[in-house]
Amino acid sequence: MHKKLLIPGPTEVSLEMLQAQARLLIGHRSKEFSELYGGITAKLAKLFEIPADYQPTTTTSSGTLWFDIVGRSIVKKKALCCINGAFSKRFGEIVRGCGKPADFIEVEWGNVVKPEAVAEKLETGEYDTLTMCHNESSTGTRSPVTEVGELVKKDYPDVIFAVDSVSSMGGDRTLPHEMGVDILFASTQKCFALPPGLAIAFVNNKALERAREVPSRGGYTDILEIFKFEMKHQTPFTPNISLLYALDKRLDLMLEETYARIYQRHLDMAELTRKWARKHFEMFPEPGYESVTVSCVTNTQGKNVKELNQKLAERGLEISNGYGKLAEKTFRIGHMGEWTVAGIQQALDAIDEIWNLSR
């Protein structure tokens, strides 16, 4: 039996999207490919309301590649990395792994790094790049990116603000110019409800100008090479053409639904899950900073999450245990992609029955 995925990713993929990949291949240097890829770029720009000083791109990779791109192509002197969970920490560690100095502002898992803490560090003038994870899926926590973006734009205009929105773009409201970020990136296996294998990014001219000042940008991680090929509606290296077929179809459906309705649907699912969680347990994130796409619940009743998933599997469902050190102490319910309020309610009802929770 197939288990419908209510985990932080990959999320459930419809047969329609799986079948969209089953088209005959075309050459990635052909006119047909440029038309396909150029159409995808135009749809991304329309859906995310991209102004003239930003450019979209799609890389054949996981979103994690963009940690390396920031480390290799953007950090010139020193980075400041905001850490509040597993994936924000991975971002910082990869920047250091690229040979670039990086300092961490680290808070307890479930909390967020506040703008005033960022300002205190940026005021030193030591940093030319700031990194943050918008939606820390290890803790179900949503960082105040827009507030930090306003701060950086106003008081530290020379700092490049790079944000991981892997598990929020396309579900939460993530319009890059509205958030005040210079680089924003995500993966297709989350809110885009596609198989893993593609990353989507928006980069502004300010970030590209910085890259021109950074030597040794690598090959696959050279952001200038990526956008050089974007001018021809192509990619530097062979892309996953089959997945691009599916992305093209997905963007048609997202444009038809509209971003406003997509966001409201995700917010409705989040609010339903939070209400359920607060009735029976507690939410793990700092109040007011709960994710719109994945809810992390504190297991205050000491229930066995592993056994729950075994019983949910018999009903064709799967949620996620807590991440790493939070296993069994928390559990996570993903509500992103094509899921609806009705589908989430059915899953919550199943948990109620298995755990004998009061209605």
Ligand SMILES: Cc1ncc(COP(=O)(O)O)c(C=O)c1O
Contents of the next structure:
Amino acid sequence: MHKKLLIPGPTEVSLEMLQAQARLLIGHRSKEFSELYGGITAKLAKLFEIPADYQPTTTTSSGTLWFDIVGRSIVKKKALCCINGAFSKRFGEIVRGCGKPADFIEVEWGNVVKPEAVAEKLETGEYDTLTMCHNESSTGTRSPVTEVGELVKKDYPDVIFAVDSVSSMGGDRTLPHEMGVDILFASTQKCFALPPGLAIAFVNNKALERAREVPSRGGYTDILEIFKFEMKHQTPFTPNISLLYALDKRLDLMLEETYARIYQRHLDMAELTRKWARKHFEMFPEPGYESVTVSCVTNTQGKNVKELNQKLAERGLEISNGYGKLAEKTFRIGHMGEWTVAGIQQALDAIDEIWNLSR
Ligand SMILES: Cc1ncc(COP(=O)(O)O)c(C=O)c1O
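Let's see the other form, the form predicted together with this ligand, since the form predicted alone is already up.
Starting with the chain above, the whole complex follows.
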């Protein structure tokens, strides 16, 4: 039996989206392709209200490519990486792996790096790049990106602020200019409810200007090449054309639902899950920083999460155990993409029944 995915990605993908990929291929240097790809870029700009100094792009990669792009194309002198979980740590480690110096501000999992801590480090003048993860999927924690973005814009305008929005973009409200972020990126298998294989990014002119000063940007990681081809509504290398067909369709559906309603639906799903979690358990993130797309619940009752998932599987559902060291100590419910309040309620009812929790 198929298990509907309530994990923090990949999330459930409808047959309609899977079938949208099943079209005959076109050459990626053809006029038809430029029409398809240019249309996608225009739809992304419309949905995310992108101003003139930003550009959207779509890379054939998972989201992690953008950790490398930041490491290779953006960091010139030294990066400051905010770390509060597994993915933000990976971001920092990849920047270092690209051969660039990087200092980490690391807080306990479940907490977030606060603007004051960032300001204290940026004040040294040592850094030209700041990295952060908006929605730490390993801990269900939402970082105060907008507050940090305001600080960077006001006091450190030469610093490029690059943010992983992999599991929040398109569910939570993530307009790059509103958040004060210079590079914001995500993967299609999360809130866009598509198969994995594409990453979507918004990049501003300030970030591209920086890249011009950075040598050895690599090939696939050269942000200037990506945007050189973007001008022609093309990609530097052969893209996943089939998945772009599905993205085109997905963006039509998102524009039809509207950004405001998508965000509200995600807020409603998060609110429902948090209320349920607080009734029976506790939320893992520090209060006020709970994710809108992934709820991470502290397993205060010491229930067996692995067994729960085996029983949920018989009902065609799958949630996530805690990430890494948090396995069995926490569990995570992903509520993103095409999920609705009614669907999440059904899943919570199933957990109530399996674990004999009072309604
Ligand atoms: C917050 C976050 N960042 C980065 C990644 C890595 O994304 P990808 O697997 O698309 O490379 C994930 C994947 O789960 C994630 O949740």
